[in-house]
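A single chain comes next, written as structure tokens; it is the form predicted alone.
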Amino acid sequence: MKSAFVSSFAHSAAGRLLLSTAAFITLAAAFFLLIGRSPWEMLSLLAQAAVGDGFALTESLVRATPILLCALATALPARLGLISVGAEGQLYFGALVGTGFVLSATAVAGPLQLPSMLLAGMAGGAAWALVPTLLRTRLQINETISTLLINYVAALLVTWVVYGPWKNPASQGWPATAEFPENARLATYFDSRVHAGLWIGMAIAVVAHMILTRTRWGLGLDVLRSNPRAGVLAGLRFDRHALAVMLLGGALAGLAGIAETSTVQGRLQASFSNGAGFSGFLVAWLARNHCLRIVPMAFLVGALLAAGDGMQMLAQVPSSVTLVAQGLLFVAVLGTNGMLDRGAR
């Protein structure tokens, strides 16, 4: 009886979280010992740099916001069995299209400028997701490879425009576009850089969870993923569902890109994403593509990344230490879940 209870708890969501946390602490402690530092001291400094005061907490929220939206952009296609690694490119192209709209649409001003800009960014992200979707549905080209490869095309397009036709002459040697007007920036909170994109992302996570788990459309995605032949016999069209989830995911990543560009950066510049699209992919898989679980996981990863600068000052270690810690987190969660799933078979 006791053994059955322990096994049941270990396979529950709370048990997996507890075991993954213990595995992460163990791996992180071993890493800190390996570099000659006290594990307890380094873990304490890591927590302090991530959430130790108001500034650290808000910066963690800022880093978590695009990761959250990009993780949702990955989770939606995954519910159909599609492995999209394209959130990074969709984020860049959404920022590019949204910025182009603001720079060119001088007639759109006032209260309509912000929603129009956000819609343009979402349309850009969706358009960038359309390419690998058509390759997958029409030519059966693997979406993982195509989404990964075109990420770099979108990033290079942004680099080209900020160094070339859209470069602000007043920015001196720093390549960037002109600053966004106040009407084209999301509201910020807590006298910090935390912006409305965070609340939008959390709301989308809740709505997406409800749609995926409590609607006929969400059930159709599950059927097509687990048993495509049964889905076809039931009248479900894989290509239509693939188009829907990929475009919706692209729109969310595009929203992340234009929100980060307009409100956090204040202008479009090269390499602005800090790898949010790739981090979002990893967050989605750590959360097993569960939209509600993505929210705390995105904050955890965002906090780890935001702690990088703080660790440099507090512990005199390279900021790359936090990247190692992030990698150890992935190993801990994936390894724990893998062992539990293998034991359950």
Second form
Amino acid sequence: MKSAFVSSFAHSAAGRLLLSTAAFITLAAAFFLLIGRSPWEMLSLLAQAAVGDGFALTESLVRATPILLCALATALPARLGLISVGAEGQLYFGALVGTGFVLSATAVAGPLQLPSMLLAGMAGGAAWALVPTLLRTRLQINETISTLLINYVAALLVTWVVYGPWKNPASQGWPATAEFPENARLATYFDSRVHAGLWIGMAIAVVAHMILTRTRWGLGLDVLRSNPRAGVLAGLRFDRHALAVMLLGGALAGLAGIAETSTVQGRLQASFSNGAGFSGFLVAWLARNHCLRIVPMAFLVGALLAAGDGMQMLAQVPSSVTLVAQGLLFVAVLGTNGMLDRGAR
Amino acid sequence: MHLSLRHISKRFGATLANDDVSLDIPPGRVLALLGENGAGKSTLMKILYGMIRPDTGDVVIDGRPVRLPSPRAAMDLGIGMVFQRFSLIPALTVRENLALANPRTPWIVGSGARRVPGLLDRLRDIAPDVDPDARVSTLPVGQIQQVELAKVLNLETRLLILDEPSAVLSDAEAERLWSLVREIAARGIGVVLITHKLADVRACADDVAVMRRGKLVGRAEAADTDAPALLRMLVGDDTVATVSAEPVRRNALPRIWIRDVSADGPSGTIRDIDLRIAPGEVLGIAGVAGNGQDTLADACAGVTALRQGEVTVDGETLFAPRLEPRNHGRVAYLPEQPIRNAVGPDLSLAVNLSLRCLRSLPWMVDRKQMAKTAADLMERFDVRPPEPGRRAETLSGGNLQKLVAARELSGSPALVVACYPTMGLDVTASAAMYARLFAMAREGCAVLWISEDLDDLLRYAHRIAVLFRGRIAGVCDAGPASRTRIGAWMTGAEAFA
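After the form predicted alone, can we look at the form predicted in complex with the partner chain?
Full complex below, order starting with the chain above.
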């Protein structure tokens, strides 16, 4: 009886979180020992750098925002069984299209400029998702490979425009576009860089969760993912659903890109994403594609990454320590869940 | 090797799957372990194969108790098992699958495992038609089973357990299997045949042991028993439902016209199929597995696109080439291997039961209503356990079959396409399944019934068409007199003469 209670607790959401956290702390401590530092000191410095004061906290939120949107962009196709690694490229292309819109369409000014820029960014992200989707539905080309490879094309396109045609002549050689006008920036809060993209992302997470779990459409995704042949019996078409989830996912990643570019950085620059698309992929997997669980996971990973700079100063270690920590987090969560699921079988 | 199970008990939750079972398995004899679905025979054999540990009791080999912590340990002791649900790897070829499981396979096997000596000998014995370089995913279910058998026979087995081996074999294939099993036993190997078919006992067994509700209720030499006595032990009383189809009213207009249809499917093609089914008629499709049955069924159910021809219902075209294959609820479909072809394995029973009406559900799905509808359906069709929230993959084969029947036969279709609908069902459940199919026919439905059980086809169908190499080799009225003609068509002896 007692062991049954322990086992059912371990399999509950809270139990999984507790065990994963314990595994992460163990792994991280081992890593810090390995590099010759005191684990306790380093872990507390890490926590301090991530959420220690108001500035650290808001910077963590800023970092979490694009990761949150990119995680949703990964989770949506995953509900159909499609493993998209394309959020990174969609984010870049969304930023590119959104920026291009602002640079060219000077006619759209005033209150319309912001929403139309966001829509352009979303359209860009969706367009970048379209190619791998068509390759998959028409030619059965694996979407994981094509989304991954096409990422680099998008990132290099951005590099090209900021070094070439869109380079701001006034920036004295710095490879970036002109600054975004005030009208084309999202609202910011707390006297920090935290912007409305965070609320938008959280709202989208809630809405997406409702749609996926409560509606006929979400049920159809479940059926097609579980068994495409059963989907045919239900009169569902895989191709249409694939197009919908991939384009919606692309739009969310595109939104992340244009929000980050316009509001946080203020101009389009090369390599601006800091791997938010890939971190989003990790977050989606950590949250097992559950849209609500993505929110805290995105914050956790965002905080870890944001702590990198602080760690450099506080502990005199390279900021890449936090990248190692992110990897350890991934191993801890997936390893714990994997072992629990294996035991359950 | 003389093996005994002593006082084995195993409990799963509320059910006592094995209740103090003691069973002797002598070498060189074929023991049929007979019982209905859920009688506990599979559990008992899984204990013997090291997959399940018993709560109490011992496994004793040649007088010494042994520990069986895993199938590996059982294999090392010379215990081999062929499963009802196949364990081959679909993406690999037959040869590669055999090489994987063969302990004598060398480290370097060559391309496609073509260099392993003696690998195919057993397969050649039991299934000379199987192409060793075909991928398992492209084989029909009958042939997959044969490969599975060959795989286990390749191990140096001293006790062979066969779980429902005849369920998917045609008469001729079963004959071959039985003679092979006899041959194996003659070499001093013990064989346990898990089955619920009385015919298997007559065909092959020396001894028969009967299980009911977890208990061993009888054991006898096969020659000393007769069918009624066994049946009494099996079901516990004398009342076994008998069913029969009503004579059909042959109208001028067919309810269903499968008109000049050709189609290509993953496991075979069909060419120039022309069949008319009257309202209320049960048309049986006989034939050895792999002659296009799956493709015919898929084409008639709108799952596979037609290449040529059309399928009409009351004169209205339902499926045709370049017409989006879409089932408008006019065709009920019970495909073979429901876990692969008809359900979402990790979805709940409630969702699986509502698959057919998914598109007509309200936009916001009412899960409570869905579970309630599912519970009603499951009670009507005796799906156990009746828990709407349970995942489909946790159901036994027989209950999955009933689950799909509950979904497909609860509407008002014009055509029922049923592939091996009683596969995995015991005597009582089979009778219930037939009763439902014929009830559909009585209401004016056309029934296309694909089976490899010629006895059942001859007994219950109105007419029988034989598929051979993707074409109709012949059609005749069902009746005992047709048996030899059908046999000739099935083997191609009279091919298109």
